[in-house]
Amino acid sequence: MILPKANSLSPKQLREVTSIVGEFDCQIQPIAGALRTIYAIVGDERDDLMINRLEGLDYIDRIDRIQSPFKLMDRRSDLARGRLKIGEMTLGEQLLVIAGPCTIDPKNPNYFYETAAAVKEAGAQAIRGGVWKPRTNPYSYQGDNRSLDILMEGARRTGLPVDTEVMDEAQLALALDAGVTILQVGARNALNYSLLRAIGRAIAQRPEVSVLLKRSMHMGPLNEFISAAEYIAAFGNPNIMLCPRGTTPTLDGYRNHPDESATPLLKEKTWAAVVVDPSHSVGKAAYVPAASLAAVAYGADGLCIESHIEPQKGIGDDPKQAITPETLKTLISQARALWELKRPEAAETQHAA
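Can you show the single chain from that sequence in the form predicted on its own?
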């Protein structure tokens, strides 16, 4: 990781640095921050001659060598100084809550509009809504492009950012063109490296866009999860949230095996925000409040919760695992009180603002 003395390298300086690392089969990836641009060395950083030549340049402040499977996502990376904003809030200063229906019903758009307004009233800072849905059964409802217009109309009516899942490059392009600013990568695509690279490329010059990367149902070590995020960050946009959402094998009675306890382990390895999805972890509305509070107790930076104005009239997973906006309002109040109890300094900053 190269840190220049100035806020960024000049074009001439960047060419010189790129030329030096290229001699050692490495590349340079600029990561633009709000106040400073840092330059990741993509490749093997262990060659002392390369490091010595870089450190000898009078415009270089220092070189931080990070030998881990994920150089950018590593908590020792200079990217740890950054702060991710979602709408009007900054992660780390407040508990983020993303809420909304599992699936947008294109035949009944008012369900989404009413839900979007209700979850905003309940205290959510972003809205989730499924436009395209991965389904195990090929004959189940797979989503509809028309729902993207409904999603963005909900964003306009509420003024809140929206989160939706993309499963391929065509959907990615549609979502970005429409103005989606939180791209969700679901559990089935968490290890789809081609899609992760495509997302990284597509948002490289779009700092307003962030990615909610869910943990794969079959994912093994946490390093594998963080390395999946590295595929996205390597193209220059570090706005990534890691989302535990339950794994397999399932725990009898729950939809999956809840894995919110991975949160402190992730935080020991990476600077990335952890936003837990309790709805898919437990798969039953009655269990979602307790699972949400457990996630906050483990140190989650946010929650992604399924909520519907009338869950039994929803489609997809809503009838079984979406909570009502009334339940959501109580849950948000409890979760934020617990979050402030665990992070008194952040709570003081929030109240002062």
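Starting from the form predicted on its own, produce the coordinates for the form predicted together with a further copy of the same chain.
This part shows the chain on its own.
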């Protein structure tokens, strides 16, 4: 939809606009209102170049886009029919909980093994554990390849799938070779399109592998976030979970700005599961249970929570934001109770859409 600065386009302007959209196989249809005439773009308006060229005309006030820019991830695409399985459970049939420490300590593997066993006992269906870590400070601990073996040993001992973050192609290859089945893309790399493409390509023929795509700290939940997922899905594997984890903090004193409320906005536009990370949203163990329940209240399909048997012994964010498996157990029981309470509505919404 083209809105001119003046009340209407001059004949010469209209010819120019028509010629531009014509190059992209679109037509212009004027809509004469009482005070002003606007101009609909009839055809497929999704080409950014066409929009850029129109926005470059100095007599144009603004362009309102009507179509969503993503295809496969759209709620109405054919991919909406599938259901994602993580280990034994199917998303949508119960609340998924992924839990474990922020960072695996390669010098003290038992913390990981014991935490993994404890979060399984508390009700988690998958285990998280950081092998490599993106750190603001270049002199902080950045991870260790040995932790990958520890992660996989934890997988074997618990029988649960494991989730770890990969930041480049070398880590991606190592993780897949080792048998990691949940690849995490961190907030800092959510717009690293080279990495997203590499992941999409690497898992195209690996239906047992899924991706937990964290939201970048400044992404709008719709266009940018879902489009990032589209980069992966374009290669053919639709096993994608979108993970709100807080955005750039503005007013309130959390580590990030909690954004579990983005969940229903995402679910209106895409069929992808939404798995919220309350730990990074609020950044402090004491607030994690509240944020987890809030995520479920907003309709989340799952939670990804940092947990450690002795948070103060953790080597990443755990001392600050990990909850104990005991707290996790209470949290899971409350969250599942709330999830069941809301289930009839969720089913209805699904049906109505």
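Note that the structure is predicted; figures quoted are calculated from it, not measured. Take the two forms, superpose them, and find the largest set of C-alpha atoms that agree within 1.5 Å; that set is the rigid core. Residue numbers count along the first chain shown, from 1.
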(request) Take the rigid core as the frame of reference and indicate whether the C-alpha of Pro319 shifts by 2 Å or more between these two forms. (result) no
(request) Please check if Glu55 moves between these two forms, taking a CA shift of 2 Å or more relative to the superposed core as movement. (result) yes
